[in-house]
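The form predicted on its own is given below as one chain in structure tokens.
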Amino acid sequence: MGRPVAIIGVGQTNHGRRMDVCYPDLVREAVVRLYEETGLNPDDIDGVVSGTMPSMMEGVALTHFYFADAMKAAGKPILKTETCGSTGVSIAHTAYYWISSGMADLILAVGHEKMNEGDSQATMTTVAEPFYQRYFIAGAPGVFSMQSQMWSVRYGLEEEKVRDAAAFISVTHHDSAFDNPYAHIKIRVSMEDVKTARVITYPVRLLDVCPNSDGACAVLFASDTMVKKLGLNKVAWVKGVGYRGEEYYFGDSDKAVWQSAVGAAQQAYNMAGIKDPRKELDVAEVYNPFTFQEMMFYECFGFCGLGEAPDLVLKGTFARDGELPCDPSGGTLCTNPIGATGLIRTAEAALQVMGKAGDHQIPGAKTALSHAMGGVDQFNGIMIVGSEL
């Protein structure tokens, strides 16, 4: 085991179409309101870790260079880490193992996606093996699509109640959007306005899926030393990490009970001493980009049973006020800049076991999982953080 690591600072912009800045300066947002919060300064961090979504969502090459003043990170060593979706988790984690290694003290984490610059479903549906899976995947909403509909065949669940299920996934969430004020899609909806979207992937409709986001995120990461040092008392130490991959064709591996997701979430549990997730967990930030699969996820992480997802969310048991609230920020379903997103459900987290998450804040939470999820369906990554060392 490595040294002992906490996140100490959180820096978020306020994700949507922004327009109003140029990407450097959306970048740059995040850090200044980082180093605000903290009362660090750039002079006080050993290295930074940066990562987008790969670089043809851009259209910049070499991203971590192009952004380095906005970072404010000239003169100190830069990580680029890139995963697809799951960039932001997998980021968190390269900070976590550089200092846990005893190479550094103090790790600036950044993400960040300019979404509405570029053209995220053109790039998603073309970044796939052009030869066999280009032509049936859809981007990101026909993987899923496929994948909500393999999981729910194979438990044999009603389809009304699945449907009713994601719906009222969708209302909780975008009901809680209003109490974070970083978060980008705020409107309020019905079951009925949910379950009569439009389509866009059978049984996927415009109102389970997650939007084009601009936005960044910053997080810093702290030896225990540092802790020490700076005198702090409200921190997030990383309890436990998990990462697992599988097969990276789609029909390969099996995505009803997705192995790299359980993988990853066993290895972040063993790590951090967690027997029974549901009950050891307070809160949990689950990257959500559709309800359908979000219900999934529960599955996988040993939140309920399988087959049992769509029952318990009903009884509410996932909701803000219920036995282990996930995404009370509204979670990747109301926001999502996709460099940045894994990383602000790290973020998220730490707020919470910090008590610094403000209106969404989930009273007496300890111990918070955060999750992303990426490359073309095949990364899971979790890492757990808790209020005492």
Contents of the next structure:
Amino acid sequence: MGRPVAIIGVGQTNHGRRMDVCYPDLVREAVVRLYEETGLNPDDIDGVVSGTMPSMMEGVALTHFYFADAMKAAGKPILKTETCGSTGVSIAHTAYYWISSGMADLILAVGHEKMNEGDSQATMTTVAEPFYQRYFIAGAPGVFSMQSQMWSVRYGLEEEKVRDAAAFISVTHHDSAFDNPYAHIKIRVSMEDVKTARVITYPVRLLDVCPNSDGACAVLFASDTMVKKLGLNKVAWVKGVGYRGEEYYFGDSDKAVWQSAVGAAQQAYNMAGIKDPRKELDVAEVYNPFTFQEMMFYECFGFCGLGEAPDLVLKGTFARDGELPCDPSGGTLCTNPIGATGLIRTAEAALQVMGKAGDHQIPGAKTALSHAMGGVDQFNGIMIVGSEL
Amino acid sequence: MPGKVAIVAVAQNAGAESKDNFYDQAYVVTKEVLDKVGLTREDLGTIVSASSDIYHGGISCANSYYWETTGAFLKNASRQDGESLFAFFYGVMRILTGHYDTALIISLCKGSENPENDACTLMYTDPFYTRGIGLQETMAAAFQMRLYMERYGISEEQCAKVAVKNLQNALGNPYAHKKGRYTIDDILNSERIIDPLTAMQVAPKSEGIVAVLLASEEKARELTDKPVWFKGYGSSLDSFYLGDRDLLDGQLKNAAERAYKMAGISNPRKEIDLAEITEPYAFQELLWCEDLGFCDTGKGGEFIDSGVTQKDGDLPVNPSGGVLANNPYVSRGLQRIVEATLQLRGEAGERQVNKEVKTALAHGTHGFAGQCHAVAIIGS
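Which structure goes with the form predicted together with the partner chain, now that we have seen the form predicted on its own?
Let's see the whole complex now, leading with the same chain.
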């Protein structure tokens, strides 16, 4: 449907606590790197999509104004996509639809966040409305811990096994981050370290949680005719897009089998013609700010049956050398500049199928899934990319 | 253009202040626009909303809040920030790809739950250099107006005429927040907010939950006898710092040129029958008319003097009363589409113009002195 669209280049900042640059310069770093990497320049671009999480996290509203020059978007058509935590993947979707509709040939997508300039959890608390939910939904960990508990209780999962599996995810992702030059948190941790770390909201402990990162990501999308015109052969074709959202009030939806996650993946699989994701995908960049939640995603995305994830995690099915490696970049767990994070997932998936992921390359990866989630446990978005059209 | 997209229904809940809460207001408008063509929520393909956290009553991640009340439960929906014409265009794109045959575009801004507009626009500034001096949108507009008058000899009276015209036009618009018969003196003698802008030349803070239902060509013919077709769209963003820009040589020309090219329009003054323009400050209607190619550069004053833009003129501009009459910040661009659609369909009631309208232009702008512009062309 529509015209084929490919990702032809990626630019990322060195994510972390970037007190050396102001927010526009952080954005500029990603955009300049993208242009350096692709050899293209802003004159070639038909339009720009940008986005962030609640823009008030850093105290600047409608940030496309502030970053017009940093994104080299002055004089360009612009769209501004925001869908809370899933913003990054939604930006990628916007770029995809823009080109696929025939309205453009080259679109720059930019996601950004400079979380160390604000208080992310205070901002996130304001996502909940002030009358009923705000008093008990304090930031992200509260919601996601409740969800993890709901899931493990639903399937009668043994607490210790779930704890071990989550710790295993933490250890392996932290190890992977060492192979990603752009990752924020680079520390070696042991299973014991994770299991004895400070409790944030039970059962989530400090090493089960992502950091606050400063970072930006720029991704260049092109039409098939532009790919041909530029004579490119290593590109990542967009094979599937999916997105679903559910109710605002936390108690209104079943979070143990997360319908929006199931539905978003299904929509993307249908478009990509994928029936057995564990076999047909070579790598997945799952949005995993919390280790426990990552296992739920494996199940909702059909990587395994419901309630099966902890066993498979402990068997290494989703490790770097496993059957379906997940988050070889270290994932959101090690790097989370929220408005950029989903786009980083898509960028990492693209790098994998282009064979450009460097030290964290999964050998021979041809099809990759990227994912982001957001809202008050509400939204899930997927983009699947592949090396072949 | 790869295919055709039509507007098949419109709805709005706008004005000064509604007693309904945001949630209910959004539901009512969503239901109304679907009911108009007999579509159920289940039939609906996709939804693209427009809203901004800063204009969202203190709730961040605005679309989390109204997700299900705009019909989006377990659907593929998305959101645009700042300008509702962005959402309109995104909806058009989603249909053109063939993934969806209907798209609900809904913009939500409940002014009565927000602080004053300029308390919000102050937050566009960078925190280091310009916020400290209190720069906001009205101040930037005042700079722009002063420059406009000095460079081209536009008079304060000519600027005030826009407010006289639009507030009078608004008498025919049940959704208008401000309306009335005023003289140029009334406008100029109202409180001087930021020189040279007086209070009546500045748009109010209003409510506007505005919906447009889009459909593919095939679906449109099934749903309505009076489709209004998408013809063209263009947008453009300017540099951030006011000092880096010529405030009278902005990005609207670029946005318009892109929209005209897509719509195959070479002489906008002749080919466009009616325009709904976002003029949060009265003089901007004159300046935007120049940039849209309705008259020559610097001739915006003479243009309004000629009477062409009056409701009974040859090229009516803002027969709805425009943004001076109703200003739900994020929603105003999409509201221009709604008003233009009603005119094209002959359904604008008391504000219907007397001439035949076949091609109409809708314009949206946001940001300091028009940092960003979007233009859409629609036609019968």
